[in-house]
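A single chain, nothing else alongside it, follows as structure tokens in the form predicted on its own.
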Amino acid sequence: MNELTADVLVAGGGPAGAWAAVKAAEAGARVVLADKGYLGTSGATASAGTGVWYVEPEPEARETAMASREGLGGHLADREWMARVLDQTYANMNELAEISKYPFPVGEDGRQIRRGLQGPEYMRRMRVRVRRAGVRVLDHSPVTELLADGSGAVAGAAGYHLRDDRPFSVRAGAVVLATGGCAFLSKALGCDVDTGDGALFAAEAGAELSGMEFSNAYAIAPAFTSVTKTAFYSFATFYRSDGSVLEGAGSRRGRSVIARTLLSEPVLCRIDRATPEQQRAMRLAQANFFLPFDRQGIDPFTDLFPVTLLAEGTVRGTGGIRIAGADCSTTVPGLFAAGDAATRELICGGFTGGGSHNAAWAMSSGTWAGRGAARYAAGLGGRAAARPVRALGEAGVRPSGPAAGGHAEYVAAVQAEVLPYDKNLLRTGDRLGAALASLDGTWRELRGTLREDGAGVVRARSAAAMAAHARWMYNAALARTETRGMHKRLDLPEQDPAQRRRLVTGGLDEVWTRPETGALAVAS
């Protein structure tokens, strides 16, 4: 066992993680980030492109901003905390820019367009800055489980190194888990590693869930490849099999008649909207884009080429832990959450597309996680060390019966209840009730019996955490017995006024929800 200390431990290495650990240190913490991967590249961000919810500071902006997505989103989202949001991305991405010198293009009117970022080179800068901040980053080293003292506080977090293959520990102040959202191993792009760990972790310790029925996010890809970047398919048409418009469908509002049409045949599409300038600025914007069409030798502005619908989660769902503080806190002391392992739904409500409110929310909560952990951390004084600390690890690594492995049976049995269009994405309470039996079963038999050695260990974490995952999904989507967001019950197809509320979600072998009534994390 590698044991080490720290005041902060930064759990995940996408955007959220990196700006905590860099502002953690920078509040004068001693900080350890933890990444699944290798931060820098690992992660949905650091694959693509992606817009930023990057407004001036002009009210009349800021206005407009804030209310475009409203109605979208259901009405569950609230103006202090996008106010702050925006604030904070303003301020974020021009540190961007001063401190690591981020090379954003540039206006005809010489001024720094900063509404988008390269994830590549984005997260490559942010890596200099995390080292350069004097964090201790432990690459490809997964955390499994948090540690606890005594009071049920968070006190640091087990994982295992995977190049190593060895476990390790960090006993720290306060964590902050910046590990993505769940994405189910659908094959979306930088997905791979999202299979919702970290809402997991923060269930074993106690924490609540909110918008977790707004989970059913799918995003368009071509058939051969995961590159699931939607954007350019607003200047898209698209055909059936037969070459016939298909009527309805669209990258914005007509991705459930796609779904629907893919149930029986293949749908077509062709990006044939789109002006000559407008294709050269696409190839400069999203070169990643177009390298798969140009391998197949397509052109996707002339030549018809098949799609799919890729499952995104809570990756690109607005679903995760409930935030219970200004400084993403949460309901349990020490355990502060960030990006996409969070709950958007304050600047969101229940929609959200890709980037945008997204990357906003990464570095802004990131940003108050950090400095929320530090703060928290120094007030344990000489304390944080010393404590007494147990695991809480369950399913996947203490299960309650004799042990044995499987976890890839677990993981197809999640897969075949939250992938189909016709459980997740064309919602009715028949097939949710259904899926959700399913899912209950597959997590008595996971929790009974699923344990694996070594590196096993986080593959078995995983698959727990994906299948607790879809079942705080389904129960909240039963809840909510509408049409809200991106929650569509074809069941149910009208807005409730009367549930105009957020559903809190927690619990692990006995899943629940409940309208939020306790006291609404103050964005002040």
Given for the second form:
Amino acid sequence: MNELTADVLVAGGGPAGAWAAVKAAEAGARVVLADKGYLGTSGATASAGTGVWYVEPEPEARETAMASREGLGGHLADREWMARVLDQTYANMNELAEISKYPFPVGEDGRQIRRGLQGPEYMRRMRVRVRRAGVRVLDHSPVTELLADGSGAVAGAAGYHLRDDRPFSVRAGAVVLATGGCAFLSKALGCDVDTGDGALFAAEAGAELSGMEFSNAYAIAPAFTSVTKTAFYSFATFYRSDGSVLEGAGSRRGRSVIARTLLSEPVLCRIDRATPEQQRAMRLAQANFFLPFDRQGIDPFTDLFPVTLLAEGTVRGTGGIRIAGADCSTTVPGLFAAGDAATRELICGGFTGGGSHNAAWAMSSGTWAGRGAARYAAGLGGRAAARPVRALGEAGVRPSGPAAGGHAEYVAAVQAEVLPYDKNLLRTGDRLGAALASLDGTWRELRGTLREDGAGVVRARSAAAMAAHARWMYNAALARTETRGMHKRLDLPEQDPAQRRRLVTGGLDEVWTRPETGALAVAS
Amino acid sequence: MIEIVSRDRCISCDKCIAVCPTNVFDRGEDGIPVLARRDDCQTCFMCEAYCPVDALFVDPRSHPLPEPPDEAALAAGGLLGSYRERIGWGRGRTPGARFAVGPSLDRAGAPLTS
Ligand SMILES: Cc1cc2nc3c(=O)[nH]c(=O)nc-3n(C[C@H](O)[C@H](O)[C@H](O)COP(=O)(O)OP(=O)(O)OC[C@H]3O[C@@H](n4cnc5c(N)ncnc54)[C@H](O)[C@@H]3O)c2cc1C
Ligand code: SF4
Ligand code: SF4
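Could you switch over to the form predicted in complex with its partner chain, since the one displayed so far is the form predicted on its own?
Below, the chain from earlier opens the complete complex, with every other chain and molecule after it.
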């Protein structure tokens, strides 16, 4: 066992975790960052790249930016949070330019265009900044459970060093969960590390989730590939295999037409509405978008190619750990959440789709969580490491009955309920109910027996986290008896004005959902 | 999925072992990385981006191909190291991020940059 201490432990090294670590360290904390993969390449941003909600601080531009998505998000976002995120994102993007020397493109007016980040470049530079801030980085070291003191306050975490094949623990004053969303091992670009582990840890500590019904993001990819970069499908036409146009199909709206068609026949695509100049710009903007084409000898602008939809779950959904304060604290003392691990409803309600908001949220919430955790840890005044602690992990590490393996079967059982379009995207009460019943059975069995030793603990915990997510998702989806944001109920296609409120979900063995009461004030 | 670790090109720098997010590689006895956990490969192309000598090839399909592609043919077609080249990594190259301005997607006419 490798035993470490820190003021702040950050779990996860995507953009949210990287910013949290930098800002906690700048606030004077001793910081350890542990990532399941490698800080710099791991997570959705590193391999995908993101557009960013970067808006000049001009009142009119800001107003337009805030108003643009409110309807799509089902009016569940909060103006104060949006304004804060716009401010913080603006500051962080400028730091990227000035401190990290990120090579932003330069526009015709000679000014840098700071509305997007190429994944590998961004996260490579964040790794440098994190290390220069004095943060101790543990790569290939997934966290597997939280530690708490006698009062229930979070006091560190335990995990496993995959490359040394030995466990570790970090006693810390505060913990930031920045473990990303949950994409159910669907092989969507960069997302297999995102199995929702942080939300499981948070729930075990007693934290709540919010927006879990908004967890059914599906992204277009060339069939059989991982590349879920979707922006350029705005220039595409979709076809049936007989060459006729698939009416109503589209990237931004009309993904459900694609899904419905894919249930019975292939869907073909051609990016045939882009001028040669636009085509050239696409190549410069997103090198990764073209990998499936160039490497399979397809010209996407002239050839028809088959497409599929890959589940991204909460990664490009908006549900996650519920935020209880302006510093991204949760309802559990000592526990903070950031990025996709946290709910993004505060700035985009029930829909994110075409991006920008999630990236802005990751860097903003990471900043606040890092500072908040540093402040909380400082408030403990050196007592942090002396507290007696207990480990909180349950499903997948401390089964209630005799232990057995089998994580892969549990993963398959969960995937069978959450990946199919006709269960998760094209939702009805009946189908959700049947899927939830099956998932409850999976959970009971898993909770009763699953445990794997050594590095196997990581896979067992991921399986448990996915099973928990699936149940939170469908429990919330059944509770929202209307259509709002990305949650579309075929049996209840109207928006119900009485349900214009967020839903809070929680629990593990018994899962519950209730309407949120009281507005979430920004105490600044 | 990761298809090729080129024995001819690899300089045993261990970079791919360090950076793979899903921990696919182990160091082989002869220093050439082996695909110890290939099923975990998430087809993210990161190892390719970091390999200093373009010794790796990730096929865009998420499943293993029945036969690995022919290395010489990939090299001849400019596909070995093509991702690293496009993102402008490597000595003497300009970061691709510098030129990453896409076509405008929205009515306001703002260019898409990522
Ligand atoms: C293809 C694609 C395109 C996208 N495009 C856009 C866009 O244009 N604009 C936009 O705003 N958003 C976009 N997004 C969403 C955006 O990428 C995410 O919102 C963002 O990456 C969230 O950052 P994060 O740090 O919370 O999570 P991630 O970047 O996913 O990072 C999570 C990190 O946590 C680590 N981790 C997981 N479990 C554990 C554990 N148990 N212990 C330790 N570490 C762990 C992972 O290894 C990973 O490094 C896109 C997503 C995808 C998939
Ligand atoms: S493509 Fe990604 S997951 Fe696969 S081996 Fe390379 S770095 Fe690892
Ligand atoms: S990064 Fe390239 S050169 Fe280095 S060990 Fe891996 S394959 Fe060999």
